[in-house]
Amino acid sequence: MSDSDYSHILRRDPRGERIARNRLHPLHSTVAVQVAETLGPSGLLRKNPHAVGFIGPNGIKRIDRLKGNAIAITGRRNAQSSQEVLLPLHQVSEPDFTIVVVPDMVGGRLTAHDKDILGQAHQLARSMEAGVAGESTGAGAVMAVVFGVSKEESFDKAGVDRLLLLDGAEYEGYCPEQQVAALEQVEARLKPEYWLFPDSVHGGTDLGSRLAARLGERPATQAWQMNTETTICRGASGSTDITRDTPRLLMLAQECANPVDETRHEALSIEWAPVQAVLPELHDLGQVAVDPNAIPLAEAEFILAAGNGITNWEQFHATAKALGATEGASRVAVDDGNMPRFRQVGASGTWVTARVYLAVGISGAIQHMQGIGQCDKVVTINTDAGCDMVKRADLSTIGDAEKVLDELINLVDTYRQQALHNQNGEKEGAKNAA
């Protein structure tokens, strides 16, 4: 009998399965059926939210696991996944009423609890354009008031629909006094319905307590949930809720809401005159030297994190005082005496919520990867293009990790070097030109 007999047979294939089944192996995107959308047994039709171009109420939203590291795990590019999805544009042409937030911008950029108070103010947005009974009020405008310097790219993703930069030199560091005259300003020229600050001790806090005060408002503190009639805040630490009448300023908490990523938004930016300048009452002299080190984990913004693959210990510790970041280490490391114990980072070490993340030789063991999932940006270096820190990095570098960290003390020195050239440079024109 030939074998064209048996080919109306159908086989099954047990190694695609297992991988079908194993989300983190590397051939995952390259057996899995991703189905949009199934028909549930009652009859309902059903979405599934995990599928790359999932639809999602007001657009398409794109949902890449592998995080854009797909062509080094699997060593080609899907045409779907590759494609930039163009997010829906929201547009709000002359707003009937206007939202403030003032973002809390560390660094600035826009942090995770800015983001979810933006989302918190469409969420009031569109509760008003509703109305009561069905009688909208109008189209609402979100507008960000952001001090100082501003290197964030992605207002429009953010949910901006007006940009207010004020990044004057009047603005540079701790003045508080000359961010509550702009503000006081904004309130005689706009009338917002509401204003949003992050309840945090980056300032959001102290600014809008003296804002409040300026306006003779009652802010609600500590605010998780919220609609136009009520607001629900934490109180005794957290064990207890207090729910009390919606009132204009609201501090809120961090995860209020669900941060804007299915629509974009103009972030179109506004003209203001100049705010008169205002005597502070306290000078700020500039930021302390600290040393990284110094810095607890838990607290630390920028951590270098090293792993079993580092094997030149002096090289990571040169680089970690040339980018100025706080050490960390994985459980191996610790465990093989390279890093004291207080440095472990993890389930079993130290949970960290640092703004990056740049872990070496590391190579994601689950307890490590759920220390770290509070960070913002995760960026690593490793050799093995699959390896699960590879997966949840947004951005990585495969390759020797002795030979990556060399390179980059040398861009480091460049870049200071330069900075220090151009520095020299204006004090030099300045006294000429005197």
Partner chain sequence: MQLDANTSMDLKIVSLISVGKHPTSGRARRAEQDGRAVELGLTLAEAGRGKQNLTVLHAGDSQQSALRSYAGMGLESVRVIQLRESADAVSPLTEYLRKHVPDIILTGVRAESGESSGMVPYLLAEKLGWPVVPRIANIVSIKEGVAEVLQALPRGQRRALTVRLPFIASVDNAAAEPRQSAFGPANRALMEQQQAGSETDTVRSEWSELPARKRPKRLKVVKAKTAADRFKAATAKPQGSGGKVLKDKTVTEQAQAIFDLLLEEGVLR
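Same protein, different state: after the form predicted on its own, show the form predicted together with the partner chain.
What comes next is one chain alone, with no partners or other molecules.
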């Protein structure tokens, strides 16, 4: 056991206490706290109010009624409380079976839905390890197959024992055929016990259905409760519950299980021979520009919100246009008539789910913070460094919003022009080559 395990225990020093009580002890002067009262040069008794008392273990000032005859307790306990607890590491050296999870990885990160499914995978693995009628199947590993570039840093805490990261050029963009080919190879090589997909519009349903059709498995869709024997899934567009035997391939609904939170996992990368490139029948031409203000505020991905700190509204609208962001507003901005009511974010407006929320001149009233509770990344431009919005934000800039927005428009414009320039260059290069 390391020292840190016991460091939060308050330790008394009986000898020190004894010396402090005994004013005749030769070491008394070294232990006792200096009294805050001194005789001034004129013989007047001087009290130093700042020296009265000491800081207790909770960080609260305590006034010592024992005139410095009680010893101060050292503040070790205080330091411990903020220290992060290291969770126990769950290791699977030689897995006897594998459960494969294919997370959505929206924006390159695990979503809450993905984490629930990893939690469900571990529940399944534990109950299989416990075995049916005392017959154990050995240790199992949960493997995540991740396509494309990943920005996720906490695979270990989410419960990934093995990680297969396929981030080659052929996995860029929309490429379900290539992904299915890779999953087929996983099936051939590992014969996973279960395939778990998130039943989501982010591609989990699509990929799961494709694989199910390819493997000839009959999947459970919209499954919300499962164990090794039975699965309950929603049927008839959510109006019935179908209880059925658990198939090998499942598409799980949100909140099907609790995410892993008591263990750390290895997240070992797996060496994988490159999958043969499939000749795709679907060609991705990329996303089409959509008018951001036509997207409902509740489901917009990127919101630029204005508050009381905005004075130049023309510039704000220009910024939203340049960034391609949906416009939002705090209540003050709406009440003052600068923005329409349906743009209001917060408790009495819309609860937004944006991935990136850029708040300009919003101090962050609690009602507003409730409305942005589900946002992933919050960026703020504000003049007050102590406001609630700055505490919540992942990136805050303290300064004049007008100037920062001006500079931001310039940056985006140069970025767009460069991208356009590069595209034209490529086209010309292709022409020359032809």
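This one's a predicted model, so the numbers in the text were calculated from it and none came from an experiment. Take the two forms, superpose them, and find the largest set of C-alpha atoms that agree within 1.5 Å; that set is the rigid core. Numbering follows the first chain given and starts at 1.
- With the core held fixed, E327 shows a CA shift of 2 Å or greater between the two forms.
- Relative to the superposed core, R244 undergoes a Cα shift smaller than 2 Å between the two forms.
- After superposition on the rigid core, displacement of the C-alpha of Q91 between the two forms stays below 2 Å.
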